Every structure is written in C-alpha cells, then in structure tokens.
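Only one chain is shown below, in structure tokens, and it's the form predicted on its own.
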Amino acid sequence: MSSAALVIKNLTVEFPGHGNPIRAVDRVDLEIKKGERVVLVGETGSGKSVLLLSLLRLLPASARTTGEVLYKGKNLLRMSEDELCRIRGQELAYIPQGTGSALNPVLTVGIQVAEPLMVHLGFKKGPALEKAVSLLGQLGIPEARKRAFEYPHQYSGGMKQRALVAMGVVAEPEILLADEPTKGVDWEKREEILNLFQSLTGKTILTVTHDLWFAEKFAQKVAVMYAAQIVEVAPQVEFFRQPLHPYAQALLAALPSRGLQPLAGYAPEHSRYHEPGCRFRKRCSRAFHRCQEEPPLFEHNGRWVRCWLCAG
C-alpha cells in the first residue's frame, strides 16, 4: 500500500495574459506522505499560494490547470464538481490566511465552524454547534461557549487564525492545506500558532509560508519554489543545515540569525519563463555556461534539486 497521501505530478497553472498566458505554477512534482508535515517556502510571486489553491480547484474559472493531483488513486483535477464537493472540507480541507475576508463578517464564528459538520456529515445545528464550541475551547479560544456566538470583527488576529483552523479540522479531514498561517501576526502570536499546528498530531499538512522560523520549527520536509518551479525538496534537518540550491542558500543567508545578507535582484517576469536557461542564473554567483540550459529536478543523495551544480 502506498504511503503517499497526495501526489502532485507535472502540475501547471496558467492565467490569461496579454499575448502569452501567465504561468504561475510550472510542471511541479511533489509527493506528500501520510502524516507528513510539508512546508513550501519562497518569495512573493513564486507561485506557492496558487499551487495550494489549485489542489482543491479553488482558483478562478479563468485559470487553466493541467497535470495530476492524485488522492486515493483519483485525479482531483478531473473529478466532477459534485465529487469534489463531497471531499472538500471532509477529507481535504483548506485553511486560508487569518486576516482580511477569510471569515464571513455576517455569520457568528460558531456557525462558521459548525458548517462543515452540517454540510458534510449531516449534523443537526445543535450538536454541530456543541462540537464547534468544544473545538474552539480546545484550540485556545477563551470563554468559547460565549465567544462562539460573536462575530469575526470581535476576534483578535490570533483568535481568527484559531477559528479558521477549527473550521479546517472540525470534520476531521485527512489532509490540511494551510496558507501563510503566521502572516501578519506578532512574535507572541507566531509562537501560539506554531503550538496550535504542532498540536494537530497525525494530520497530513501542506502549508505555504514566507516564515522560515515557522518552517524550521514545524516542517518535516521543506520544498522551495522559485519563479513557479520547485527548485529543492529536502528533509527539514538537512535543508536548514545545508541547502543545495543557490536560491535556497540565499534564503537562509538573508535571515538575521545567519548574517542578514539580502539577495540582490529580482525573479524574472512571468512573461520570460518560456526563455531557456535556469531562472535563477542572473542572480546566482555560481552560474556557469551550462546554466543557459534549463536544469531538470535532479535526485541528489535522497534529496531533489534543480541545479546543474548537483548534476554530477
């Protein structure tokens, strides 16, 4: 029996553009094992959040998604909408960022947490609310029975994040997809959110983040995206000890604890992704003649890296 919970194969996402389509995710391959915690890192615009949304087909209708996302042997990208609705929230759940419009402002938090139970599992309103209240309390919402009947604007940022996690886990899904769980919160709240996610033992979790502190503390496996491509996949310990791809090395070197050496330059424009060569080469101090050709994702000592320096 396969140990994979989710297998992503040759996943590509494009949006209409002026002239050529805009490719936001480019031929991504990634396997997530059952019970594994995978963190996807990379700078803004690299395609992390688009990839996450594409897995459950939550992108706008204008998006063109190709490839395979295999769950229990079925390709989620080819399921009917009815089939997909049956497993969204119940077997695979998406946890959006805890700020902005992630929660419905006109519904109480308790009702929003209870909704997956009523929609997917056939709970009546009363029992669903009871379970929602219990879960909010377990996740650290003070006076949960009272606060379940309050509205999102009455919650702090950290409490909103807890409520969103409660919505994601209330129906006990097998896989959680979390988008930037620590974005926009202060240091104390980051610790609280880390503890919250670490408490979700046994869950298969894929989360995207800019927060390398969170990635180091939470991940079992780290995947790095650059310019719509996966450029490195490694176990957490090995990645933070010695990343292989020059971009991954630059990400860690920019951390205050590692010397605060910011990476100069910018990623290429989406309109230039069709050009040959490594997409990082113009920012890379180790680029050489072969970098004019695009490298594949190599297996290198049990890790994966998209760099000609690891080809030998």
Second form
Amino acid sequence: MSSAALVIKNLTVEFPGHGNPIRAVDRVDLEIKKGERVVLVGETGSGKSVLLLSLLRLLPASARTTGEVLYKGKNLLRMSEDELCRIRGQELAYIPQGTGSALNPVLTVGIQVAEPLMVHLGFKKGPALEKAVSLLGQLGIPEARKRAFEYPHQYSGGMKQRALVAMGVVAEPEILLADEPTKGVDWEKREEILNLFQSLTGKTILTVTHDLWFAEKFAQKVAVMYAAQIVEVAPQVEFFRQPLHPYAQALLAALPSRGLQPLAGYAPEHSRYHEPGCRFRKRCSRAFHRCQEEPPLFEHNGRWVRCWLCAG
Amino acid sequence: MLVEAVNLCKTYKIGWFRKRRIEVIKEVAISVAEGETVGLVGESGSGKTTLGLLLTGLLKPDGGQVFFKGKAISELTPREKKDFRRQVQVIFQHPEVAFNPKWRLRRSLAEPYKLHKIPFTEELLLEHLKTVGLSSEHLDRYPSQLSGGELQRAAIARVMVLEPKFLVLDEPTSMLDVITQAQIIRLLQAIQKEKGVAYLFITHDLELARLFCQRIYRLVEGKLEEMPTVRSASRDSATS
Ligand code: SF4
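Provide the structure of the form predicted in complex with the partner chain, given the form predicted on its own shown above.
Below: every chain and molecule of the assembly, starting with the one above.
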C-alpha cells in the first residue's frame, strides 16, 4: 500500500491572457506522504497559492487545470462535483489566510466552526456547537463557550486564524492545505501561529508561505517554487543546511541572519515563461551553456533539483 | 545633531466621546546624526510609527520639542518650514499608499518636481530611476502592474528627487520577500553612502536592525531604551 497521501503529477494551471494564456503553475510534480508536513515556499507571484487552490478546484472557472492530483487513487481534478464536495472539508480541508475575509461576518464563529460537522457528518446543531466550543478552547481561544457566540469582527487577528484552523480541522480531515498562515501577522504573533500548527500532530499538512522562518520551524519537507515551477524539494534539515538550487541558495543568503546578501534582478514575467532555457538563467551566477535548455527535475541524493548542475 | 527630540509626549483620545486617553509616547528623548541610521524596534502598537511621524513634523506632540539642525520645528519661519518639508521625508510599509492608482508611474514620479519647482527633464527622471534599479519600461505602468519591490523602489526614487537629509523608513521591507528585502536594504545603504542621508529605521525585526543600524532603540510602553547592536546570546535558528 502506498504511503502517499496526495500525489501531484504534471499539474499545470493556465489563465486566459491578452495573447497567450498565462501559465501560473507549470508541470508540478510533488508527493506528500501520510502524516508529513510539507511547506512550499516561494515569493509573491511564484504560483504557490494558485497551486494550493487548484488542488481543491477552488480557482475561478476561467482557470484551465491539467495533470493529476491523486487522492486515494482518484484524480481530484476529474472527480464529479458531488464527490468532490463530499471530500472537501471532510477529508481534505483548506485553511485560508487569516487576514482575508475568509470568515462570514454575519455568522457567529461557533456556527462557522460547527458547520462542516453538520454538512458532512450529519451532526445536529447542538452537539456540533458543543464540539466547536471544545475545539476553540483547545486551540487557545479564551472563554471559548462565550466567545463562540461572538462575530468575527469581535476577534483579534490571531483569534481569527485560530477560528479558521478550527474550521479546517473540526471534521478531522486527513489532509490540511493552508495558505500563508503567517502573512501580515505581527512578528510576535507568528510564534503563536507556529505553535498552533505544531499542535496539529499526526495530520498531513501542505502549507504555502513566503516565510522562511515558519518553513524552517514547521516543515519536514521543503519545496521551493520559482516562476511557476518547483525548483527544489528536500528534507527540511538538509535544505536549510545546504540548499542545492542556486535560487534556493540565494533565498537563504538573503536572510538577515545569513548576511542579507541580495540577489540582483527580478523573476521573469509570466509572458516570458515560454522562452527556452532555465527560468533562473538571467539571475544565476553559475549559468553555463546547457542552461539555454530547460532543466528537468533531477533526483540528487534523495532530493529533487531543477538545475543542470545536479544532472549527475 | 541633525534631528533631536526632548521630552516628547503624545496622547491619543479614544472610545465613545473620546474620553479615554492613551499615552503612546512618554517623555521620549532621541537623536539622529547626519548620515546615521538609527533603529527603532518594538511590538506592533507600541507607538513606533507615532514617534516617527512626530520627528517628521507630520504629527504634533502634546509635549516636548523636535529640533532640526538645532532649531525647534515649531518655531520655523514659513521659508524654513518649506525647506524642512523637503528635507525630511517618509517611506511607508505599503508603498501603494504613496501612489495614485489611476496614474502611470511617469506622472507620479514627475509630481515632486512640480510641487517643489525642481527643473524637470525626462533624462533626469531616468537617471533617478536608474539609481534605484528601475528603467524606462516601468514608467508607463500603473501601480497595480508593479511588484511590491518595484513600487518601493519607485517610492524611494520619488523622495530622493528632493535630496532629503532625514528619512523615516517605516517598516519599508516588512511586506516583501527576503530577496527583495535584501535588495532594498542594500539600495538604502548605497544611497546613504553617496548622499549622506540619515535614516530612522522602524522595524519589528531586531536581526535586520542590527545589520543596518548604528544605534537601536526599543519602544516599550511609550518609553525608549537603548539596545545592544550586536547579538549577545547565540540564537538557535538559522532564519530568526
Ligand atoms: S540550470 Fe543553469 S541557470 Fe538554471 S539554476 Fe542551474 S546553473 Fe543556474
């Protein structure tokens, strides 16, 4: 029996553009094992959030998604809407960014947390609310019994994030997909959110973030995305000790604690993705003649690296 | 001293009928020398931005004085005030607030030339753009068509036209990814080296402040305490 909880194969997401379609996610392969915590890092515009939403088919109708997302042997991208609805929220849950408008402003937080239980597991309102209250308490909401009957605007940013996590985990899904849990969160509150995520032991979790601090503390496996492609996948310890892809190296070298060394230039624009060669070529100090051809993902000592230097 | 403040106090009135008073800044003294970078750290809501705005004269203190080049800013003549307005500038955390979303970058960047009657040529504008790492291709874009890093560079270009002596940098990199953050900090250092501009760098990131600043203050409950500029205890994390 496979130990993979989710297998992403050749996943591509395109949006209609003015001329050619805009490819936001380009032929991504990624495997997430049962109980594994994978963090996908990348800068704004790298395609990481689109990838996450595409897994649950939460993108606008104009998006064209191809490839496979295998869950229990079935392709989520080709599943009927009914079957997907049953799985979404119950087996696979999405935790949106806490700073956005993910909570319904006119419903109490308790009802919103209880809803997946009523919709997916047939709970009656009373027991569902009871479970919601106890979960909110477990996740650190003070006076949960009272606060469950409050509205989102009465919650602080950190409490909203907790409520969103509660909504995600209440039906005890097998897989959690979290979008930028620390984005826009104050420095001091990041630790709180990290602890919250670390308390979700035993869950399979895929998180996307631009926050390397969170990635280092939380991930077991790190995947790096650059210009719509995965460029490196490595176990957390090895990644932070010695990243192999030149972009991943630049990412860590730019951290204040590692010397604040800036990498020059910008990521290519979407309209340039079709140009041949490695997408990092123009910024890469180690580029050589082979880089005019697009590198595939090479397996290198148990890691995956999209770079000709790791061609073996 | 270029900028000096003594006994600075600021109170906000909040709540229904503005009856509750919160003392955000309490008898603060701070100074910034020419060409120096002073860090200001503290938790969110600690009043860092308030203190920054008090030093720029954009906010009036309830007590105390701010001196610019030795003269109290409340006593500047209208002519001196105009000069002060030009020489003291702010860069914000969200650069988009400094740009009209309906204007192309060219128009936004030309504005300070007009406002401050600085001779304007396209060449001069391009030269300013080049120093911050932007080029002519950015000029015809709207703010929404620029990345956070590009927009922050444009904001820096726009204030540098005025040749300021003192810049308050209010968390200028906290919304950017690490590579763009490093680019912007290095750019600010290069500008300082060339132009001798002084910075008050407001941040929540002590590690970053230690790399960038000659002196660092922490604002706690309205009061300032000076912090060591080198790491004292070893930190366990590679990224913290
Ligand atoms: S393939 Fe070439 S250009 Fe791309 S990262 Fe590797 S060395 Fe650099």
